[in-house]
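In structure tokens, one chain follows: the form predicted on its own.
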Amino acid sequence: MIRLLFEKTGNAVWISHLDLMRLFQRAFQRAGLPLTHTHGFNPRPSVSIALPMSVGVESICELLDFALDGEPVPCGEIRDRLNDALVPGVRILDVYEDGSKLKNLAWLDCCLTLEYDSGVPSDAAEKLGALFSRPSLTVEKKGKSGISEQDIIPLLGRLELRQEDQNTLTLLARVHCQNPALNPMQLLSAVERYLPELAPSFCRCRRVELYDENGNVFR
């Protein structure tokens, strides 16, 4: 498999997956890369994305693999060949082989924007850093089962605040992303939950890099 590295901003954060899923495969097909596809009673192209983003959410770390079907084509032809099939916002940044195993794929850095109307309410980053200090911070998750409680601290490996200016606190945060996984959002919900004073009136959200369990950059 080729593994390629990209990012998703501007307007192009409002794709579904499954939507970004159909719109990588017609811009293989319009950029001339035919794709493989795999076997049995109904064949799909072999394309998938590591990590599947909420809809809202921007990156410029996410990872895409795939097999091309035919001659091989220089990684940098691929690059560029695809950038010109897609739209505004998705962007090709790396396309190379042999990447690491997906399995091995741990942690996650995003970056959460509170924007305040009003201004950031005061002492807001003491009381949040006490907040994510808590030995036990549940949360609402949403999955295939249904609703249920997760606790986020043992999946929340570091977190930093900053205030930016007089309406906008960062949160910058290292996050689990598989086997659990911890949604970014879900820090949002912890907010809104505990603190909804501090509940911000719009909130941006961002990946920023990816790990593997020891903390080195994943490709």
The other form holds:
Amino acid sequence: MIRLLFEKTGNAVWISHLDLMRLFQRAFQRAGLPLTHTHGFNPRPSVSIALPMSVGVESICELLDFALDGEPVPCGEIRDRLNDALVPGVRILDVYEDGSKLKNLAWLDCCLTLEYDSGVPSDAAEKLGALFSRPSLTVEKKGKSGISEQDIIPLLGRLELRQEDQNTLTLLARVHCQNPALNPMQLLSAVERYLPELAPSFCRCRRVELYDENGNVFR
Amino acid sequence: MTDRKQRLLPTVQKPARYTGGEWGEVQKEKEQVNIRVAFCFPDTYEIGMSNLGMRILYGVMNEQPDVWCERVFAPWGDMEAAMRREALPLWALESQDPVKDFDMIAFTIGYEMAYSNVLNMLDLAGVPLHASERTGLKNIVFAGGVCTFNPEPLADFVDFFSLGEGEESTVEILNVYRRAKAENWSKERFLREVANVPGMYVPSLYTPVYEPDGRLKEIVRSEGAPEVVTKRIVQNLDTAYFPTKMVVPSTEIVHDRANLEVFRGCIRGCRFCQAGFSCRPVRRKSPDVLYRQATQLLENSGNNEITLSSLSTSDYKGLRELTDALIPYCEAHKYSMSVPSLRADNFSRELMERVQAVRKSGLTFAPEAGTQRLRDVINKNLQEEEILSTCAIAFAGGWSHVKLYFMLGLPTETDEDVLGIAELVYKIIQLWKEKGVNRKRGLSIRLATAYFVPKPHTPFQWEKQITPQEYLRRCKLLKEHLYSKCVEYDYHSPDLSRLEAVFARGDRRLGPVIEEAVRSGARLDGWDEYFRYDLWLEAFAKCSVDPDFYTVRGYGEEELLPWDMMDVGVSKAFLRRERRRAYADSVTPDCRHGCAGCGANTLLKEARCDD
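Having seen the form predicted on its own, the form predicted in complex with its partner chain:
Okay, now the whole complex, with that chain kicking things off.
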């Protein structure tokens, strides 16, 4: 298996996980890089993207595993050829072999940008900091078996709040991303549930970096 | 701060439909171009991006260095609601600029029930609906597509219609507009000039006059307006413009594969089929040109599937030569090939087995009528033995799904014809009991009936549509005679087909009806979740227009028809003759077994028909 590190930004954030898989399959094809196929009733090109992301979320640290048919192609060349065949917003940052085992991926740094159209409330940072320091904080989680309550505190690592300008507050958080996973947008849900007066006009979410269980950068 | 449009995107379904940015989209510098065209498809992105005609003309226009053509689709209901709430006008995908900023607004219209979307899109764009309210050269609205072979219901709203194939005529339209802009013409001058381009119909140059009983009396022409507008065709498809670099959607669309058209026109002459007559004469592409275009399409797009399309792909003369070359190419590259609309002949059966070596999808037949007599009336040259022998081979080969499509309400149809459908279904079930190998899985037959809609430029263009009550009675009769549990019968509701019949043969008095329906919320009529028959009925009542006038009344053969000015190449005398033959239960052989003299060959300058 070979691994891609790529970013998904701009208008590409609106492409869903399944559509992104198809987009990559076609980009490989256009780049003249034939993917191996699954051996099933319906052979499919084998690409897999770690940690499927919700529509609308940006990332600069996405991973995709694949394998090529035929003669080996140098990693740098794969990167360049793919970048020439991809749409704006999807960009390959690195291509490498021997990536770490995906099951060791544990933590994710993300950045929520809270936009307040009529200005960031004066005590927002303080109140939000206090909220996420509670011993327990439950929010609704929609799953396959309906709605349940999820305590987000055990899945939350370090957290930092920063006022960027009059209208924007950023919340940098480390969240557990596998077994179990915390969707970073649940932090927003917590704000809306417990501090509705601090609910922002709009919130953007960006994945920034991946880590293993020991806090080492994951590749 | 995130702008208003970006803030709406997370709140709607499938936001990637609204952002553009796909592989192969055309970007230009707006300061560097002279003419900006907003090319609108009056349905959703998934439907519109599956339309080959739009893809070809997008390429044609963008080939012009000083023209930038961008795509616009109808928003889904959730996005429309958000746009109206936020007062965000409709935008084009490439630049994300509002449609109202564009020089020209083009529509391609292939389905009558998209008329509400045409008006709704203009309204969402903030462009005045009526052609008469748009006074300058900005926002010239023009339209093409099969519906424009009777464009009258849209005459109030569209400045001009482009009839027939647009590869060449669209360039000529742009040439006239370019001069108009450079010389600062009035809109009237532009429309008079564009009316001189062959194939262009400018409705404001014609005034219909009606008899007291509502029938059309005459059409008064302005000076210089052509008496007849003859549709345009491409003479040579091998040398015609065809884009092999196309936009590749980043989100799934209805036909999510490369699409290659192998020929145009149809040799068959099924008497109900508008495309079969209005797309004549038959012209084909050479197998070597098609092979080259197929490989380029696949390589440039990265698609792993290609479809060979046409009105009846089995009738493509070079099919064996093309597939002999293309199947090995596809196998070597792990591409799959699909060949829709195959007839039940021997070669097609063989081909079906070769292209569907891996996937065993269902068999689909469209006998359209239940008895041989009625199939002869409609000139559908499909024999019961062909259906049964194809089923026998398929059942023996492991197939177990059959889809059958019929129409109810065809001219001369009796209850015996309706029950003939049930008999055919019974015979297929018996055959399965004899031949089916996959007995455990069981046979599944999906049967569907549609409500016959008489269409302009066909031998049935004068026919009465049966009443919705009568249609439903026939559906019920059929249902009562289907006994097997393996048959799933679904009949389309008559409401939509009744409206389709009204607009297909409609005139200008329907303009106010469409406008009224759209004002009260009609749009996306082709979608069950949005279709509101009640809004349309209210609109007819409010405008004092009786839908029955266009449906169950039928048109007299000597009556002046709203589409009589439009010449699709097929003569009225031929259509009358075909109608007589229909009533005499006599079939007309396909074009290869004797020319029936439809007249479409006169559109060809040098080549012969079907050469």
